[in-house]
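Given next, in structure tokens, is a single chain: the form predicted alone.
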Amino acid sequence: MLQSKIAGIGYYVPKNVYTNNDLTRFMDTSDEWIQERTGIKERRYADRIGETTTTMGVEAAKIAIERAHITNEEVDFIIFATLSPDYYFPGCAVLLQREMGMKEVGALDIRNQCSGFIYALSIADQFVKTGMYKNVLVVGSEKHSFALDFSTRGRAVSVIFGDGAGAVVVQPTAEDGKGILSTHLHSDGADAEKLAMYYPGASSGIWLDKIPDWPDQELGGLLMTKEMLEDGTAFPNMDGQAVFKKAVVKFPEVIHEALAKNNLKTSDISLLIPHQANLRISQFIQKTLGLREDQVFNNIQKYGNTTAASIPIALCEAWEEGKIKEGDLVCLAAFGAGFTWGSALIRW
């Protein structure tokens, strides 16, 4: 069986920088409050009009394709991971295919939120290893800013997230022991409502008993009511403590799983790039695994949590800064809504 490798990588973040102090114009918060809880200092927000999840993905994809030394016409499959698509349907993958003028290739959308890029990379890895495709474009892109509650009520969620996109091109490689060594995917839906955006949806209230503190009101099925906007149920909901407790267990587990699969140890890791969920989570994982500070790459301080885009943005930035060199062992890991989590081990 063939091995697959990341042949090209790129990222794009919007020009609009919003610092923690900027957010104090909309909500009762402070730079100190946000940094203490998340480690975030600033984030990027896309233009309200004209800049979308897809267009940001296109910009990242252009760079990845150029660095892979291929053309748009040579891409033979697209995988697009996002929780913030341009439309409820169709997904962003076909919109990217159209915007980039690609041929009629397969296009797949992944809705695994924070772990979306790991899931997408794993799928690309399988397609390439089996010989089905030679140039798989994997994109993670998010425009969170259009759907956040920028009020004091929503600050616990809204201060965390930012916009941006990252992309890679996955190709086959004949180099023994190089490329994507293994990927590992997991899920547990028992606490799905702990981190969720309930609307729009078609549940018609079937899961109502699982949603915490739901107000006593008539449900609108797919409809978004004025009451939902007023009471906050129209916006993303997160039980931060529950997410943190689960993440700090599952992150190390899935990293150890990847290392064990390849008969490696934590000390063999050249660079760990965790999903940029919260700097406190990353620091906890670093301590748990006994890694040095220079073995873990974090950029959440600059971009916030860009969900499916966070790993490819961080991976590209680390590579551009010379922190990833040929032969390095790079571990990617993510945990997020669902709950879903996963890891990928790569010999660069």
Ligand code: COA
Given for the second form:
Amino acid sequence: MLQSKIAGIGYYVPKNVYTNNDLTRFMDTSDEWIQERTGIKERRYADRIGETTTTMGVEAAKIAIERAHITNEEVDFIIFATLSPDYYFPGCAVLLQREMGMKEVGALDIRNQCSGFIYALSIADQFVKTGMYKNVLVVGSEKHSFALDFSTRGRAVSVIFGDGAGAVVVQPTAEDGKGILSTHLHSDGADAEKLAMYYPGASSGIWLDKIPDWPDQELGGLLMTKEMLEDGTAFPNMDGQAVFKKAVVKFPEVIHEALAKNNLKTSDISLLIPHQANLRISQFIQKTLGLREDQVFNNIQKYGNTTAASIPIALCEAWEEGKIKEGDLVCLAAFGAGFTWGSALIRW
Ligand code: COA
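I have the form predicted alone already, so could you send the form predicted together with this ligand?
All chains and molecules follow, beginning with the one already shown.
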């Protein structure tokens, strides 16, 4: 069986910076509250028009492809992780394929929210290991800003999220013991509604008993109604404390699972890159695992939570800053809506 490695990596964040103080223009919040609870100082929002989840993914992909020393035509499979796609369907992978002029290769969208990149990386790893593909492009990208409630009602959710994209190229490697050592994926749908955006969705009838006259409702009425916008149910819904409590258990668990699989210890980790959900969650994981501060990479302060993009953005920044060197043991871990969670261990 072949082994796979990350051969190229890139990220893109929009130019528009919104500080915590900027958000006070729209809602009743404060820099102090946001920093204390989440560690976030600022985030980026894509241009309202022209910049989309796909276009940001394309920018990140161009850099990853160039650094992998391949051409767009050599990419033989595309995996795109996002919860904020350009269209309800088709997915962003085919839009990226079109935009980048790639040949008629397979293109797959992943809907695993904050764990999306780990799931996508794991799929790429399986395809490369079995020899099916040689250059798999994995993209994580989000344009959260298009669907957040920027009024005071939505502040507990909207202050957390930001826009951006990251990408990697996964290739086979002949170097023994190098590359992706293992990936570990989990989910538990029991709490699916604790972090969810319900619409547009085929279960609207279950969630919205406010449309008793359906199907007499005007055409498309179940897709998105004025009521959904007015009562806030059109926006992402989150039980922040439930997410927090589960995350601080599942992150360490899935990291230990990856280490055990490879007969390694927490002290062997050169750099842990957790999904950037909340600085307090990262600090909790660091303490639980007994890691030093310099063994954990965080950049949520600058970008907020960019969901599927957060790990590849952080991985790329850490690499560009010289914090990942040849032979280092890099651990990626994520937890998010679903709930879904996962980890990946990489010998760089
Ligand atoms: N600014 C100011 N006040 C805010 C606020 C904001 N942006 N958001 C919420 N508040 C208020 C609430 O209204 C509440 O006020 P009250 O006590 O008068 O009712 C108070 O702050 C406490 O709210 P609560 O929701 O209990 O805060 P919290 O300590 O749980 O922090 C989160 C909220 C979202 C920061 C925290 O739960 C969290 O980080 N959870 C994990 C979320 C996450 O990681 N999501 C992504 C998953 S990958």
